[in-house]
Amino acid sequence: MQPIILLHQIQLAENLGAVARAMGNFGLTQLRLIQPKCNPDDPKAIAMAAGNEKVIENASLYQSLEHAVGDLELVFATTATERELIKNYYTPKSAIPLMHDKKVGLLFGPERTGLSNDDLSVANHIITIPVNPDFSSLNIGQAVVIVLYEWYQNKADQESWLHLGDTKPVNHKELHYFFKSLEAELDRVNFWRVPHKKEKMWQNIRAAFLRMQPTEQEVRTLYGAIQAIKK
């Protein structure tokens, strides 16, 4: 199963077409646009397709993250630099084991700022790239290739997977509804007293079920377990 390439608020045409180039290079086909602020019918995002202008013109557009990543099992964000929230880091080649028999998107972030905290606390797991960290910053398309590549040459060379029997991996729009669930029965009962630190708790509790990466069949589980505690 392929993975997905998502990139979320690309600023330049150039870089869309570079990507498009690069997805082509390794066999990927989908591509999500979120918030583009660039044209996908720019012809310098055509030029830099160089032949396969064909996955920008089938790209989907969305409007907001949580929406792009709402069908999705597994979501690795990328970033340069490591960052505050409790995320598992991995390598592009230490990720690819983990996206078998998933249905997995790569997150990609704006040229000029990168994902955001809040973006990334979409994503069950993060992927940086080892490079000199006195010149950290890369190219959009030359990361979408270092992680692809990774992918490309090990994509038919998985050792283990879990077995899941008759349950699979929960989609990230299944889970929003269980934290938006979570989230509310913590607000009626004051779980967060002090309110100021209400954002930063409640990032953990997400950081911590995203690294879990639970099944539909665990999420179930759990929901019933807070209506439970509810009445």
Contents of the next structure:
There are 2 protein chains.
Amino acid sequence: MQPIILLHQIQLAENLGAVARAMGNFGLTQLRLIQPKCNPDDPKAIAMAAGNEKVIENASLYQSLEHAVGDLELVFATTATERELIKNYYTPKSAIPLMHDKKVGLLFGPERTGLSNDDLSVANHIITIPVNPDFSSLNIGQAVVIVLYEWYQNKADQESWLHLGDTKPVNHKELHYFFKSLEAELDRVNFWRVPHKKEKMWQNIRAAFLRMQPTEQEVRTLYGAIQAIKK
Amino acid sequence: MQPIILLHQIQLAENLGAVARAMGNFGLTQLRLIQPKCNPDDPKAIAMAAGNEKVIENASLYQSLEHAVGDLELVFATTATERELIKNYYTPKSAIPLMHDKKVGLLFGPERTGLSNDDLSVANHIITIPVNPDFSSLNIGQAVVIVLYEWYQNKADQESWLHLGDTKPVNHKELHYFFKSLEAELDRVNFWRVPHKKEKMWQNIRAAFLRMQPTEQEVRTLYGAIQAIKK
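For the form predicted in complex with a further copy of the same chain instead of the form predicted alone, what are the coordinates?
Full assembly next; the chain just shown is listed first.
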């Protein structure tokens, strides 16, 4: 299965075109644009796509990150630097074996700021490209091409994967329902005590479940457990 | 030793800037421009360099490829497709171990056409990035970033190299003198017989010596052998 590229709030049409060209170079076809800040029909995007503009024409548009990752089983977000969130960090190369047989999204942030901590909180894991620490800001097209290059070189060389048997990984939409019911329950019992602490605490709880990468069956079991405790 | 980037007849200032940015991302500082077709001071180059424009300001300008590679010990040219010349082809990853302890040049061609066979003939070896065969044309900035990414990831992980003892690899200037004397001698004895066959035959002979990567001492010995035969 080929990964899906997700661009969050991409700003420059040239960069959108460069991403489309890179996708063609490594045989990828599925692009999702979340709140793009440039016009996908911009001639500069078409010019930079260098013949692969159909990837842009066929791109899906989304109004929120949450919807854009709904059907995905594994989401990697890319960042230049480590963040506070407790997530697993992977190099591009080490991330590839995890993608085996899963519906994967690769999420890239806006050019000027990169992904916020809130954006990152939808992802299971982080990909960071090892670069010169004194000049670590990669162009978005360059970041995409490096990750896709590693995917293309290594997709046939996957050394380990999780055996799932009859079940399958939960997708992000189902996981989100679980999060909503868990959040409502934690609100109800006044788990946060101090309201301003909720945002960070809740990010950390979701990060833990995202690292877990539960199966559908496991999420159903967890959901049942919460319902049972409630009664 | 860090490799030196050589851009032959680069056309677009944006791409020059993207190369400069990528060099900064992987800690490279030495850039050579051979017959650039854009103005290195173009604001589009500076903008795309994203803070690393000093690489462009410090770039050396050359009027010929031959002069630009004169002091180098090992030159890799990059191409999207295999050519007729009998050269060793390397993936970016497999090329890195050969660079150990050598003064290396990485040569990239003009955007529209890539490097000609004549341009390639100055190189010892070829680097080709494995890509989708149906859409194999990489943007020059993308090609540079992939090769530098591999260099940066693997420079500490070099498994084998050639032991040179007291001698050292010949540089391209000395090798060029040897070629000139060999060519003059072959012309003198009418080695080519049919004049129009010379270009291709002579490219192949040079390719063989470039694959050999002789030491300084070996080139001197070969030169002496030709002089001896002449007498």
